[in-house]
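Just the one chain here, the form predicted on its own, laid out as structure tokens.
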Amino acid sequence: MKISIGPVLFEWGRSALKGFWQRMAFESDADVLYLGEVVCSKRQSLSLSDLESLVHELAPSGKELVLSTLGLVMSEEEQQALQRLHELAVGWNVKLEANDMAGIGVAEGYALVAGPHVNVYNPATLDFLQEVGVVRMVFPVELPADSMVGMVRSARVKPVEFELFAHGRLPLTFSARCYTARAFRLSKANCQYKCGDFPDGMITRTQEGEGLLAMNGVQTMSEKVYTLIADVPRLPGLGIDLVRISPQSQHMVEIVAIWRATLDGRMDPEEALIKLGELNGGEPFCNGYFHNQPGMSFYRP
């Protein structure tokens, strides 16, 4: 079963995100990187420019790059980038993952990513996919198992993989506008990049001072960090292909290790649940989506 590391949510700057993949490409265990801006096209830290020197730079590791669209299309500017990162992924020879139904409409018959963010829930949808170009698709974050063996087991186009979000705060939605901003009285027109102070979500709580949810600019995430690691015995029977790692602000090295290890049968899942917690700061994780529960909960197999 494959690694893969998604596209960073979160604003850190350009030197920061370059150093960041440099890491993933010659450090880490992961077999896929996801690269590109999916939350905010006012955050693009990497240009084009960027991403096509990033490209050949993180060649020679070896692993297979993807580039990662906008999960929220909303203007003519945001859509001719759109075409010109399409382009790209043509010219450079690489996959390009769509998460939102824009980038399919615009890379129909190339090699196609389904982003979580474009919902697919069932076997109609996904043949539909399959049909214009999709050879990958990750699920949706709020799908439970038992909902997945069922969009496997009917999937009549090949091939396709199916990856699976398994450890990081959960993106949950986005909005036109955005909380950031707001919460210092900003517009959005002018937000400062308050989002890049906040390198993995800006915590909201209940007036009872318990952990709500993240705020990251225009998107809404889990404040819990959500993990499957205990449940990596199961994933094989679910006929997973890849299981996706989110990227955090620190330790990421040391968690994709940890999965490996753990996918690999070194390490028992109790274990890497543990010491996944050590690097979390010992706050608890969240997985209940998975398991058909409340999803701020955690459900031990």
Contents of the next structure:
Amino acid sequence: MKISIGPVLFEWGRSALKGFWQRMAFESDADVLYLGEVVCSKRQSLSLSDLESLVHELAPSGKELVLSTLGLVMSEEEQQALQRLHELAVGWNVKLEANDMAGIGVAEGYALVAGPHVNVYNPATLDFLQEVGVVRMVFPVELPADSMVGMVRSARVKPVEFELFAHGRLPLTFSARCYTARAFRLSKANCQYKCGDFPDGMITRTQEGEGLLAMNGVQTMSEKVYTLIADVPRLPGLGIDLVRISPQSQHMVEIVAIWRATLDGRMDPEEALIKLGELNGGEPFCNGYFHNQPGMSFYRP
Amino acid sequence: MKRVEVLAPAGNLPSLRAAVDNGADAVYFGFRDATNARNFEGLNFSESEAAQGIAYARQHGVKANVVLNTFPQVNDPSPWYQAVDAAARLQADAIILANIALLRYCRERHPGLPIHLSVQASASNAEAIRFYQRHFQIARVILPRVLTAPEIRVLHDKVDVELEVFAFGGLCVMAEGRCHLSSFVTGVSPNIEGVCSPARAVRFENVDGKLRTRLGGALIAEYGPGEEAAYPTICKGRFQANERVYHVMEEPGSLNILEILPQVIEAGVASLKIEGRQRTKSYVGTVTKILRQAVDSYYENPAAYRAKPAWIRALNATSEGTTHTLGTYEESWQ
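Alongside the form predicted on its own that was just displayed, please also present the structure of the form predicted in complex with the partner chain.
The next block holds the full complex; its first chain is the one shown before.
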């Protein structure tokens, strides 16, 4: 089973982003790297020429590179940017991850990944998307494992890869409104890039102090880190080809190493859960979606 | 120029009649199962009720659209396909679909049935809309509540389908069809079960004279004596963030576009949708009547149109929190 590093969902700035991808390419056990901005088109941390040089710099690592596209596409500029990303993907011969139906529309026929923000809830939808170019899909994060089994079994018209969001703060939703800007009584138009102050999202708690959400600009995420490490024994039976680890600002190389060891049977999942918990500062994880439970809950297999 | 349509919700036959009797140009409703995103107990239509409803609407020159806006599930997709067939059998004026599998099925099996792309499909841009039009010949798209009025005008010039927008009612502050907040806390998903924030996951508690509302156990808000409590949803909750306690996403209240009605009509929309299939017939009647008056008043003299205070008051009285917002139609909201 391959490990992918999902797109960086946070605003880290140019040099941190470039450094991160260098480490993932040359120091981590990951197989696939997803580059590109998914959350907000106002963030321009990596220009197209930065992306281009990054693709050239990372190529010697031998890892598969994929170009990710915006999750909620609204403006003309965003659609033009999609077209440019498609052209670049063609030129570099890398897959394009569509996270909005616009991405599939723009790049129809090209080798596409249907990202977690494209709603693929049944095999008949996947059948159609395969006809328009999709060669890999990432399950919607809320899809339970039982439904994944059904998808994998009945969707073998053509070879297609299945990727599972397996570790990281869950991307739960997008809005036109920027919640980080709102926290500072600013509007999105004048956001002052406040999301850059929160490298893992702005923690949002209930009035009882329970961690609930992490606001990341126009994206809302889970406060708890989602992890399926304890469920690794079940993954081979599901027919999953890749597990996705979603970037966080700290400990990524170690997290990927723990996942690699666990997937390879060199580390016991219980031990891996404890090690990941230590790297997570002792904060509780969640994994409910996989078990057909509320996403924020943790189910011990 | 074709006049904009007033489109009203119907959770049952009495509401449908209230919509028709109060001046709706069209109504929309769903079947009584998980095939539509207002899958609440005691709500929605059997096939024979749907036939009666469509007949009543037709007698009065009103269109009837059938909603099938959830995603067929892996293990038993058959209810969704049966519902598409039923809508065709009933000769609905349009079917509202969100899912690619159903869009394809409907286009192949029922080529004469006009398709409206559900807001749950989350098509918020010309490329996505053209994709759906190219493959499924959709006649109309219901826009997610993410675009400003000027953005809708730009979009109108870029696509060759009718645009339907939300004009009044509950305000989803997230991109519809792309929101997992309900399933995150309650395990029940709008995309899968057709339900957001189900009543069975809600708790009201009285503690020291304060009313607490919970969803799936999570504290959503706390109200002092005399404060009106809103139905608890995550997106309207009061939480702690950035060292403050506030409505991190949005205050409870309704979307109401009457103050900018000319701007919205002139953006080129074909239909103004009232949200609220889960609401009472009196809500449907009141809101339909006021929207009818507002739209008629606009067409009598567009330049002189003003939202009447009496309309706003009557509409505020129907909505929880008794406040309203222009929501995303105004850029400053974002």
